[in-house]
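First, one chain by itself: the form predicted on its own, in structure tokens.
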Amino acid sequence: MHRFEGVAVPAEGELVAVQVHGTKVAVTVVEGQVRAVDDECTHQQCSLSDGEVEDGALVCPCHFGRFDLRTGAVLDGPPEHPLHVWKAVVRDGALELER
């Protein structure tokens, strides 16, 4: 579990990007629920945390893929591929990570 003290956990359906050991999660809130995401988008690796998330997607900013937040499921292309998601809560004010 990696655990981020001082780190604003976003408002409902606005994105933050965390680096866990190198690697850039992008995270949000959606339904109360927080969210987190690798950052990278499986077609062309543009930053996930750059995009919008709608009705429990997060929409990719270059070609706008869609991505279910629950389940990393690619929604609608051009991704072939899912996303990794991880668990994520927020325990004590601080934010928790785990891959």
Second form
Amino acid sequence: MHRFEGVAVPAEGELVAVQVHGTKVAVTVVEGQVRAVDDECTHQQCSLSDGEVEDGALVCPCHFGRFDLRTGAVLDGPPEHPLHVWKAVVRDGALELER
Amino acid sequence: MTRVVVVGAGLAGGTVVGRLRALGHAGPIALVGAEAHLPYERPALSKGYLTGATTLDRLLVHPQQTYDDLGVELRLGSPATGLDVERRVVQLGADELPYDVLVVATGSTNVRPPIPGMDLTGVHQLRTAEDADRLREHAANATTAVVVGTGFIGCEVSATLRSLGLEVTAVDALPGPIWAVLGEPLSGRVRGWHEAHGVRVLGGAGVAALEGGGWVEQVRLVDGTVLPVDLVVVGVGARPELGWLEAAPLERASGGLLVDAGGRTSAQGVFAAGDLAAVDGVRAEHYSAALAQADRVAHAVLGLPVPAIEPTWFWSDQYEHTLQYAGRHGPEDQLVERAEPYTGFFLREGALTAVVTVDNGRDLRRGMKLLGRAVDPALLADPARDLRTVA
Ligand SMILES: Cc1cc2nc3c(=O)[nH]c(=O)nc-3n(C[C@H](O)[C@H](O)[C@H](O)COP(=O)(O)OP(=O)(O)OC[C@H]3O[C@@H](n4cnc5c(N)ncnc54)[C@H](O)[C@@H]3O)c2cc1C
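Let's compare: the form predicted on its own is above, so bring in the form predicted together with the partner chain.
All chains and molecules follow, beginning with the one already shown.
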């Protein structure tokens, strides 16, 4: 479990990137629920935290592959492989992530 | 059971077989390709694959395992040579392949301009992985390159060759880079990237001849200027690859095959997707269009409701920049710009016709949702204004 003191929890539909032991993780909030996935798109390694959150999906900024933020599954677009989903909670105002 | 034959093992062909299975097609599928490779994505051929940063196995539309799992019969390295729509067979040289449903996805072929000297050694065009391999090998031993044509591929190749350390001059008969698609002032912005990296960009510069004895040695421009070279890349556009369909009675449009939203051609059971498909008469030589069309064709083949046509969009990576564009604008449209990261909005009678961004895929995505809608130009011009809240 990795706890981030001093990292603001993103607003609904906004994205932030955090580092956990050298891995970049994209974090957002969907319907009040914090969601976190590997930041690197499985298609051509673009940074997903530069992308867009749409209806519970994360859209890659490069080629618009779409991933389900709950399961990491590819919804459509060029990616072949799902994203790793991190366990994410907000406890006492701070973001906590676990791989 | 319906037997589907897909001709053209590229982006659209590779995608359509996956979509057909995902949507429930249980019958046999054969995928016929001229190249020996599994379907791969071409965009990196002018970028990371050309530098050697990425390899072909990382560009595959699906890995070999997927075709095995899906039970797709692969007939690679075997170009289709003809089509008989009456008997419903595809000709592969002396061989015949019968189909119930045919998907035509043979993409594009490069235009070979009628310039003297195109046959000289050291003159390249770029379409396949082998073309890129040859160009990479040659570039490793070359110092001075001329790129003829500053459309997207010419610009990308110029940027890549420059990054490999070559002296590059990029020439075009049109006034500036990507002129035909972007026009001013965006063309000037792209020119600025090239000049900042030390590429000489010559607009309004028609090529009269490529000259040399065996190997190309110089490029002669129409105005008499002579540019010494040891490598030339010619990228002056593409046209649909319909050579094998010359005798087939399929209705044409915009130089390609006329199809409806579901990719249906004028012949029963024959569909088309990708670069060669003119959807309701409109053709797009873009990655995103090939993916979307392949999906719609798969739906249509299976008699499922065809997903709506989304605006097509494309990207181009040059140096550290990614340019993205969605929609389609005309020369008369009003351009409203927003400062860094750059976003341009094209408006016709108050409604958004196209959006272009630099290094800002998020706003392209947001802007795409506004296409066709009336939007206040003052809000579009304000960089502090979230595009989700302008209409
Ligand atoms: C160098 C390069 C860079 C590009 N960069 C970008 C980019 O950055 N962004 C973007 O949006 N688009 C880009 N594109 C365009 C994009 O790659 C195409 O729009 C896309 O590949 C179209 O898919 P397709 O399936 O129609 O054609 P293709 O992917 O080209 O596939 C067609 C296939 O059909 C095969 N074929 C041809 N004739 C026959 C035959 N008779 N029998 C059997 N098979 C045959 C060909 O060998 C080929 O494999 C680029 C293209 C090139 C060449």
